[in-house]
Structures are given as structure tokens and as C-alpha cells.
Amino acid sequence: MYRFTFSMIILLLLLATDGYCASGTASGVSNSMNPALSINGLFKSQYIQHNNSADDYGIELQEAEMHFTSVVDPFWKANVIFAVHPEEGQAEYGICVEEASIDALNVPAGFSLKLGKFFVPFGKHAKLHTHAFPFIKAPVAVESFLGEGLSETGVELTASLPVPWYSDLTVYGINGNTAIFDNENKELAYGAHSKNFFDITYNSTIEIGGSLLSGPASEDYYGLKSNMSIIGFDMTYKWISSKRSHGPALTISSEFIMPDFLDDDRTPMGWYAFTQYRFHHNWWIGYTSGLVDCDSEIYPNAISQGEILENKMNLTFAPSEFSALRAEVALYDNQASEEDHLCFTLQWNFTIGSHPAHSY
């Protein structure tokens, strides 16, 4: 495994570095076929109380994300991500792709149109990337309902709407490959998504989405083999001072998550609630709380059973876009058990090439 990972690494750097084709003179190539390309590193230290685990104290590599982007002609723009990220239990890292999709370009009538492997638009979490995380883990209750990392093969078509305000409808199509979905069941999965932007005021904004994922539930995952129905709501404000570059800004973000499994009486649900807020140039201050309510005998996942109430508290440093130093305290409470789990943790962030930019 460290020999397949290294040399996929290196393979990748040498086909983005210059030094890898000559000019157009001399190789018939021109350098500016080649893919734009950024690689982003995380690293983190963590110290969690009462817990004696090795996995979880010292220094270690917590992903390395590199990303490939390129218009391939007239019609289509391709975007490939690799991540490279330790194996669960082991000391070995493992490389997954993460998304390699192609975007339609020009699709008439306000229409967009996405082919191949993608995280699925769910809510507002659930597609970032590990490195775009306003905190240093995903909340409790998309991890436990929407496991870790929805990247799913299938196709995306997104409409802006005829409204007097900004508004997407996004509606896909997947295989149904990840934790959550029952992989030796042959039927799709779908889903839809509603994204809807306001004006407050001149620098402020207002954001409310709504999101359905339906298909067949996991029996590992969930433990019930099922249909299911994932209902969502998010809503996110946003306000940044206008008087000065880098100056005061806020971020207020709020997401329910809500399982619906058929023929079943339980109803498991989630939630999370985050303030950002940068006081300074290159300094921000967060905060965040959060709970999911699942039913032990239901969810095999340790980390949804029971009651599991959280709250973290963040500092990060950031002097550019491109790097930011993280420290972090969380409390991971479980109503049911009464065992609470401290963790501390510190996290070097950093980005190198041009990174294109995230979602609002």
C-alpha cells in the first residue's frame, strides 16, 4: 500500500509539473494543455480524555487532496480529485477518488448539467471537503445519518429558477455505493435539492435550502435492511463589513437532518448550529452545538447511539487563503450513558496551486 500510494503521488506531481513536457517546439505539447492543479495537506494532533486508544494522541497526517481541473473543449470542463488519508486502524495511508466528474458547458435555457463521481448536494455540509470544514470534524449528526463522505457515480442536473430571488433545483441520480446504502441492492438511488439566496442588506445575505436523499438504507449501516427517505433543511447568514478588506465578518449556519425508514415507528432526527465570526485581519473564533437522537438497537454506528450531545469551541489563524492553524476543544456528551469524551486538538491547514473557490 505505501509503495501503490508513492508512486501515485509522484506520478501525479510529475504529469502537473512543467519540467514534465517541453515547450511546444520541442515535444509538439503545449504547457498550457495541462490541467490546473492544487494539492492541500492537513495535519492534526489530538489529545482525547479517558481514552486510551493509540489511534488517537500524537501527530499525524489527517489528508492530502489533490485536485485536477481542465476545460476539455467547447462542451466539457472535467474536475478530478484524488485524497490520500490513513486507513482506519492502521498505520498505512490509502488514495480514494473523491469526485472525477465533467461539467457541460453552455447548457442552454439556465440549465447545468454534471456527469461521473461527485458528493452528493445534500444539505450544506455534506459536500464540502475535509479542508473547507468550519470545524475540525463533521457534526454529529451528518456523520452518523450521512456517513463519512457522500461521494457517489451518477449524473446532476441543476435549473435556476424563473423567481424574483436566486433560486437552484438541483435533482440527481446515483449508484448508491457508499456506507449508507445497501450496495448489493441494484436500485438507485436520488434525490433533489433546493437552494434559495436573499439580499438582507447591502452586505448581507440569507441563504435557506431544503434536501431529500431516498434509497435503499444499509443493513450494516443502519441495522434494518429498508427503503429510506433522508429529509433536510439548512439555512446560513451572511455578513461582512464593507468599510475595509478583511474586515469584521460572521457566518450563522443551522442544518436539521431528519431518517425515515419504511414501515418503521422510530424516528431518529439531528441538528447542528455554528457561529463564525472574524475579529481580527487573519483571526476568526467559532462555535458550535449540535445532537443526534438515535435508538441504540437501531444503529450499529458507536457514535449515534443513544443521545450524543455536542458543543466545540475553535481559534483559527488564518494569514491567507492559502494556510490556517486551527486549535480546537470539543465535548462529545452521551445522555444515555452519561460518558463524556474531551478532545483537544491542533490542526495545520495548507494549499498550494490554484485551488478553486469554494461554495458561499
Contents of the next structure:
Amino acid sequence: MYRFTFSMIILLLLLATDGYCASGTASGVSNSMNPALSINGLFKSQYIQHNNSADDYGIELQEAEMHFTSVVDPFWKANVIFAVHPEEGQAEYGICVEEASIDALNVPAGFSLKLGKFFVPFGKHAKLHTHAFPFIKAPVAVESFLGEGLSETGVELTASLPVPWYSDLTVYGINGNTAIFDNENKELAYGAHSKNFFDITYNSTIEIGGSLLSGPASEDYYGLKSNMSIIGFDMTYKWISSKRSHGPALTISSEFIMPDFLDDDRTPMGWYAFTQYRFHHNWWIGYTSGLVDCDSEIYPNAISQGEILENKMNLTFAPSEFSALRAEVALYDNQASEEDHLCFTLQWNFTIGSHPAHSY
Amino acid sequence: MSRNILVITALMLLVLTLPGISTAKLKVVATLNDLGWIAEQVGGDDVEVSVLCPPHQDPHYLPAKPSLAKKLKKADLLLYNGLELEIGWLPLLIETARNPKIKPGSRGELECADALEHILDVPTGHVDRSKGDIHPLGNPHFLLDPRNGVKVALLIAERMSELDIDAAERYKQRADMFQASVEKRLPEWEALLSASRNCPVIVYHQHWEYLLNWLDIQTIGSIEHRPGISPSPRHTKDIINLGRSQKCVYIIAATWDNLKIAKKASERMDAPLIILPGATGAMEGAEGYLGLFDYICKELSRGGVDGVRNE
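Following the display of the form predicted alone, present the structure of the form predicted in complex with its partner chain.
What follows is the entire complex, opening with the chain shown before.
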């Protein structure tokens, strides 16, 4: 009797276990609610020739970016992006949270609301993740004043304006203790970005944007005023042939960035302009020129100091939407210190998983 | 005096409400021209239809221009093909549009592939991108079988009726009329291509599987070996050899395909290249969904029997 009862218990347990496994995965845990996951990898091999110091060369993982996105519940959608990249001057890698934000799903009247850590919508380039850069490095003008992607914590509200063309206005408030403002200050920084699109023909469009970011000035700058602002203008023209899949396509883009300072004679500023052309199914060619003029006495937080002129040219082979090989030559000329360097870079870029489409 | 003010105020309010009255039509946005055309037939005067992807554009690669998102902002109903045909651009446009009526899962969005009972080319076994930019849910070009167009029309009528109950009967009537007009033409199109039955053909991209399956024409290979990837010289050579050995009767390509490679294969294979409209209105003479099949069947019958090129 004891054996019979024991056998029945074991049998019932086996049946229950079988039923449990059949309703889930092999591990017994459903994966149907997992977020969409993608990884972008960027490797580069670089040779840098300096005019007054020894040459540099090397091969490295430029960045690996992990992107998770999913609807949280009926009210929110989440977006989390981690980036792994080499630490400056070290053999080790660091990981940082580029974005961790939620978007409200039910905001009425065509508004959108974002909370968390996100790329601040300033201009055109600062919102791009590294794998979407048109050239291997960000323009010096963007890097000097905004860093390599201005990822900050705050809240962002976007509304569409009732005008005949497509027009979005975004306003946001972020932590003021960022690299570009005062690291020690607890005050908030505020900003706005206006984005306007016009269809010229079916195949060609023009985008015009304006940006403003204002926050607490760093201590070094207190002598002049306690608050500082950065303004920016951007314009992008695109033409994409619609008659052929992967047919010819042209992009011409330009951006101007200027921190607002009192001293008119020494106002820092920067700009860049680039053009990219798809001349064959898988082949792109690009050229960019840019300048940053930034005096360390005036603007100590800038990453690049002095008057730097950059010129870059690249050739990209993209055999599919998910991988690309890029060869680039870049010349940086620091006119104040008379230092210049020439970079030859090969970059390999891949994407795996379900990566969301990039904005137009 | 106060009466005048009341009258003027009433008139102003009436004028202000007029646009609301005139735009009471159901605003429908279709991703593809074929869907837009079918929606117009089903919706008639009760709907206002606009289309995102123009007929001459490859629907896999539509640039997600914000002006397209603007069209979606006021949509009551979004009709899309589905089976991930629009995956590269539609989610972004929906997000940019910020229109709660058409967000995924709402009654204002309709995946037209839901009308199908049988989906072709559903990949079996292991699926990854070594096979190119494949559609893991199956071949999405089902609108190139007119019988599927009918199923889609009936589904659209059903959804339009849910959203605009007052016009429900009219939607059903128009969908039935559309069904009758397609079914009347089917024997005519099939008869036109009866001589091509079981003939071996090569396609550039697997865009034509539903069309050829309906007409009993046999696809023996595709120039684009893996979807979305340019064919390698080796594969092009292999496909030319295959075409020669199997006596391929013609090659079919869409207007947006890489016609240089298709022409080269056609010359080497000594099989005519037939360039067909991939969607309603993609070529002159292929206007309207029925006109699309008139054009395609006429061109295929000429190419298959007489060996006439339409380049």
C-alpha cells in the first residue's frame, strides 16, 4: 500500500511537471515578454601621424552597444542602451548607461513624454549613437561643446506644431551638473529644440532645426555670469532616388554651435558641414570639413581647445543593412599650437538582433 | 442688439463646426498603393484614403520621412501589409506620428495579412541573417494574387464597419462588388496564361511567388540569391547555367530591381527579361488593382509565348 501511494505521488508529480513544461519554455519560464535586443559592434584600426611627436597606431574595440527596448505595461515603453568602450589611456573597458528612459504611451493631443536618462535633443549630431555617425569620430565642434553624445537625466516633452509642414518642438529639463555646465552645481539646465521638415520634391527633403540649452556656468566662469547658454542651428538636405532599391542617395548637412558669452571678441564657436553620396548599391563616399574655435580661458569645459580645423574623407562598403566597412582619412590642424595630425582609420561595424530603425 | 450678437455668435459657431462636418469621413492611411486602391473601392465616398509608399518605390526600403508621419497623425485607420514587409520604416512612423488611434494593438490598425489562410515561403528550420534579410513570418507579397486582394477587401470592410457603424452596410456592399469584379476577371487572366502553365521562370527577387503560384508557373530560382543582398558573380553565373539547362522561358523583375544584373542574366541565358509593375500604378497601363493584373497577365503572355521583351 505504501509503495502504491508513493508511486502514485511520483506519477502525479511527473504529470504535473510535464504540463508545466509544455506551457512554457524548456526552462519553464516564458520568454514571450522579453525586450527586443540588439548589439552594435565597432572595431577600428588606426594609424595617426603627428607633426611634432611619435606616430600612434593600434587596433581596438571602439564600442559595443547593447540596446533593449520593450513596452513595460499599458502606460510606458522603455529603452535602455549600455555602451562598452575602452577607458581613456588604459587597456581596460568601461561600461556606461547611454540611455535608460521610459516614454509615456497615452499622452493626449499628440504630445510625447520621456523620463530618465537620454540623449539631449541638441542639433542633429549630438543625438546620434556612435554606430550611426556619418564619420568615425564626432565633429570637433560637437565634441568640444557637447561631448560625444550629451546623455543626461531629466524629462522631455515634445509637441507637434499645427503648421502645414512637419514641425516638432521639444522642451526639456535636465540635471545641471553635467560636463558642459557646472559639475558641482545642483541647479537644473533647460533646453528646447525645434525640428522642421519640408518636402521639396518626393525624393528630396530639407530639415531645419534650432536648439537652445541653458544651465549653470562652471566656477571658472563665475567672473562673467552665473548662467550660460549654448545655441545651435542645423540644416540637412536629403535626396534619395525612389526608383531603385539602394539607388543613388545624397545627404548634405551642416550645423553651427555657439555658446553664448559676454565677451564678443572671444566668443567660442564651431561648425561642420558634410556630404555623403551613395554612388553604387553598397558604396558610399563622404567628405566633411569643420572648425572649432575655443579659448581655454573663456570656456574651460570644452574637450578640444584652440582653433582646430578638421577635414575628413571616407569610403564605406555596406554589403547589407547590418554590416559596413569604412576607410577614412582625417586631418586635424590646431592652428594655435601648430600641432596637426593625420589619421588613417579602418572601421568595421556590425549589428545583430532586432535593432530599431534610425530616424530619417 | 443682443439678438444680433446672438445670431452672429451662432453663425460663427456654425462656421467653426463646418470643417468638422466636412471631415467626418473615415481617414484611412494605407502603406501600399494596392491597399490604398482596395480601401477606396471598399470605402467609396465614406472614406478619405492616402498612401505612404508610392507605387514606384520598393516597399522594403521606404525612407521614413516625417512628412509621412504627418499623414498618420490624423488617421482613423492604418492599413498595412504585414508579415514584416514594412518593419524597416512603419514602427518609426507610427512612433513619430503619436496618434493613439493607430498604435499597435488598437482597432485603428489592421494587418492585412490576417486575411490570409495560407502564407507562402515560411522559412523552416534555423532562421538567421546568413540567409539574407529574410521575412521570418513568410513571403509578404501576397497582394500579387488577386484572390488575396478579395480576402483583404472583405477584412477591410469588416474593420471599417466596426469604426464607422453607420456606413457598415455600404462597406459590405462595396466589398462584395469588388469581390464580384475580381472573380469575373479571374478566368480571363488564367486563360491568358494557360500556355505558360508549369513553364520554368527565374525571378530577380522573390516578389512574384504568389502571382506565379496562382498561375501555376514554376519558379526555378532567383537572381537575388539572398533577399536584400546583391547577387555575387558566382551566384549569377550559377543561375545563368540553371536557366540554360532548365530552358527558362523568361526572367521577371520589378521596376525597382537592379536591372543591369537582370539584363545581363537575360542576355546570357537567352531568355527575355520582363519588367513588371510591383504594385498598382508602378507602370503606365497598370492603374488600379484590376489594371495591374491586366498589365501583368498581358506582358507575361506576350513574353512567355512570343518571347517579346518589354524593356
